[in-house]
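Take a look at this one chain, the form predicted on its own, written out in structure tokens.
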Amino acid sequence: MLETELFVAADRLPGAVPAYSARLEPAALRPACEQARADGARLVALWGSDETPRGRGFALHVALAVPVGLVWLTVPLPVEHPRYPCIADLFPSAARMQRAAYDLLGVHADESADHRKWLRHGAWPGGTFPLRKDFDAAKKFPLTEDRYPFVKVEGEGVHEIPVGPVHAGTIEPGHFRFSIVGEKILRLEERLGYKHKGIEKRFESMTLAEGARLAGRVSGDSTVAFAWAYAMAVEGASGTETPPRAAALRGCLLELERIANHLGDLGYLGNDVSLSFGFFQFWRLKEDLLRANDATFGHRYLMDLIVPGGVARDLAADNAARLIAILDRIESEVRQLRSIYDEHAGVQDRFMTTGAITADLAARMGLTGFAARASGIRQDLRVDHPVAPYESMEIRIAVQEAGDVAARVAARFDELFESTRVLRRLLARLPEGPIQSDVALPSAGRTGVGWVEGWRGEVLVALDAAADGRIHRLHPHDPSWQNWPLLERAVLGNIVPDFPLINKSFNLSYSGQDL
């Protein structure tokens, strides 16, 4: 039973995720979102779809996290002038999602305060919408001039610093426009979208089996999270049960991915405060783990291991024992390194009070993942809505209160140790049995949802199946959508040299939200 009367008509979606679907007319969307917001709901994702082949025009989709799970709202829109009420004032992270939905599909948010293009960048002309079914994906367009209207900050002594989109290192492209006085940051405005790869369009030409490989490549550092969410969506749409051994192995893979990313970022954070010792030590440990992944599962970054129906590779008992031994050694060394970070006066001077996000701001703007937990927000899908194998793991949520770089570093340490504990428990008691189930082809129009607590935050995959085992529409959603706007707020009042440190403390994905 959903807690708000606005959703009493919602249907329970099949699958492991506690998810519900409901259809609303455009006029009912805003009252529903107002009620949901008042009840503490969070926006998980907003996207659009072209339903004209089914004779239904277009549709807007909104996924909300509510106390009982996930609510997937579908709002039908007409073919001519598809419009819907803006909800960005209720859920601030919706602003960029609404802009992206227009750039890709041409569905318009009425009364939005920001109608600037988000993804188009001159790569395709205005009035052309790549996610419409009649769009020719092979067609090429001449690159047009792109003059993006950044917000200007004026006043005595105010200067602008443009950074990117091409950076000096190997990171992905993104533009950051700083307005400063001296070294103090008055405003930061981001512009992303330079990594747009047409992934959502590519899904529409694929079978469900083919889509599994692409899902694992939406964001390379979250391959396990996206592959699992995709598999959950397909399994829900097809009515497939995952074998217990496969579910346990999925949990192992996700926690290994979490540990690897925290190890790497803890090294980078040391490097950003001139503690190169920390950088080399953490990256040595990350390399040890990646080699163990390769030896145990056949891939350093664990790609293509989670498939609809289960997992593609089993784990022998002797390999499990060796992996536990490696994790024991890594944990022991990380505990020593944590004491060095905690007791190093120069490190703590740079970490503490830098890039702080209050719990109130985090809640209002929809911060998610470990960054939210570092600001005192107790939310983790492994605890709030656990699926196998997490329902018996008793996950300890790593919560900090200060919301600054130091808190985000502490949260990473705590999560790394918790993931190690969970892995030991999973590896020591892997269930016997098969690692895959047969996956039936869902009928056209069947939907499924995957919702996974990845290392960065909650990953969503929403699937709408077509006939003959093909994909009508698939939306993969990275938590960076929610968290990028908070980075703009975290740097305010800080100095420009602290931006790389604050940025790395979040380590958000460029490609994961540029689909």
Second form
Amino acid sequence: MLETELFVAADRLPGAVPAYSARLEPAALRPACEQARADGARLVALWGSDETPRGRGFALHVALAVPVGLVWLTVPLPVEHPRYPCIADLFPSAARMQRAAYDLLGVHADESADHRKWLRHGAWPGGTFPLRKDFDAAKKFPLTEDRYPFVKVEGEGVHEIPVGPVHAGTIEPGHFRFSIVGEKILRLEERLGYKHKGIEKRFESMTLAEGARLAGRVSGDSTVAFAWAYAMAVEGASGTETPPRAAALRGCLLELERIANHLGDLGYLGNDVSLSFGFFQFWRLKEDLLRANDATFGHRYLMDLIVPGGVARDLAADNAARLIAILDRIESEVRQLRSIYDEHAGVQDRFMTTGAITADLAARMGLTGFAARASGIRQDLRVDHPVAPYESMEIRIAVQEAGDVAARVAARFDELFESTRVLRRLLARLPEGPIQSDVALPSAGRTGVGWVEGWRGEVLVALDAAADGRIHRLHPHDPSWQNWPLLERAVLGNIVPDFPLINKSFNLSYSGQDL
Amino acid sequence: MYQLLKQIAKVGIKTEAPPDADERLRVLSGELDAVVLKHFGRALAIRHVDAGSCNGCELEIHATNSPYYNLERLGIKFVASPRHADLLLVTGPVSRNMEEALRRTYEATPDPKLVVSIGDCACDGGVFGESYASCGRVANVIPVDVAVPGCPPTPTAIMQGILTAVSPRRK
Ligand code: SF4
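Please give the other form, namely the form predicted together with the partner chain, since only the form predicted on its own has been shown so far.
Time for the whole complex; same chain goes first.
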């Protein structure tokens, strides 16, 4: 119990993450959230669950980040009219999560300003809720027309440009509606959910062992972060300790994923400002890294390597040396490329002041990850709540002030270099010993959380176990939920041709938020 | 500017001469180049449609444009509209929320058209399977010429899939 430091009485959850759980009546939710907000808490995730098989109606879950760790609030809701008080005025990123929780489960946020559907398009009818336990996952409803009331911007000379869901180029599907005057963006409204493929329902048909593969495919570009968060949640619920060697290898995998993604995006950011040189250089280096991943770990994107209990594959000593050599080369080349970007007047002209998010807005809206750090927010789970192997890594947080494309580019460069430093340290001193421990089956109702600083931001996995090693409810949460609404703000006052650049500087996941 | 030119000169040309790329890729590039030239007489136009992937397959499609693979140089280019496409490259299980959009894209692509489905999900539904929200494999929604398995398939496998689709031998 840590109630003296917390805004509610809560129990410590077992597991690597400093997490606490508390049950609250619906009427106590807002006062608790108000207090938490006043103490500087931020919303990590919001989801619902069907507890009727346990004879308890429904539940709303809210995960908040507080200075001592993560607080998982559970609010029991009645079977008839499951409603809870809206918290989107306190935590703006809750708005879309509340809408998703309604679409999937039929739990209703009272007093909410926005009751439009979010993940539901035309694939299932309103009033039918896929995450209810009596909903048959295999049932296919006839497609109906997806009517969605976009917000209209009126005014002289205002034009609307609808884009998507299918885009030019290799981009995930989503719809963007721009309201413009001349070339200036007055408003952007996003419509997401096109990739909703029933991931959460699917988890409920799986064993904990099977779920690891699915967790690694919530957002493919963050497969390591999700697989690790999933493993952490299962290990917490089952009381499993990870061997030190496995923890060190997990750290290596996560930093390799961070470097690969930053390399790819830094290349595209050059391309988007007509410096195709940047694309070719960075993608050459990215390919070198992917090949090294494949040669040493057996997968270019490091999928399925982190499993509950440890890691699935060991790293031979000569392969560790091989990785260090390639990282040394990548780092020295990226240092040169950075000075080319920095000194290229045309590039800087496009990067500076474009797509800016102030620190104040970032904090209010709950921006996360490197994008938050680029807006001056000093937060990184690897530093704030380090789990093994990060306790002894002394990660330098890559903070920038301007919050524009240039700052996000600078933060990515800094994080890439920091990751190579961490990798060198980890690889040079991998602890000896096993790479897996046995995972006992958690008893029904045991919960666990995983919380990982992925390359994009904080990834959360919250697990509630069922009997026989199965899953009662699992919510995988991508940081894109938090950051998508900030993209709408970042583009305001910018010109339409800068949208791809601003968008790429964040590079958010559609799959991760559409679930 | 000087630095930039120096970097270009130092790195040299990477395509077709990757230090440790497999020989298969070199052969594949040559064949692809020849077939596109012979049968299309111009660049083969590809439209990519992500119908619900986890975005892992997209990472590898992007990689086919990297200097080691350099798909564009083989006379293959990605186009912005299905109306200009000869071939659709489709990823993902088809989410039901994308079912209509995929069908419409297919219809908007002029005949004769080719469809290559990319990745385990596109081939058989993969880890997501079929459900209230997923149609499963691409062939459940539109006709598919070539299916490329893998999770995700490598850039070489993707190029192989495209080659197989455009080769006259396929019929
Ligand atoms: S095949 Fe694998 S990488 Fe491709 S979309 Fe499916 S899960 Fe993702």
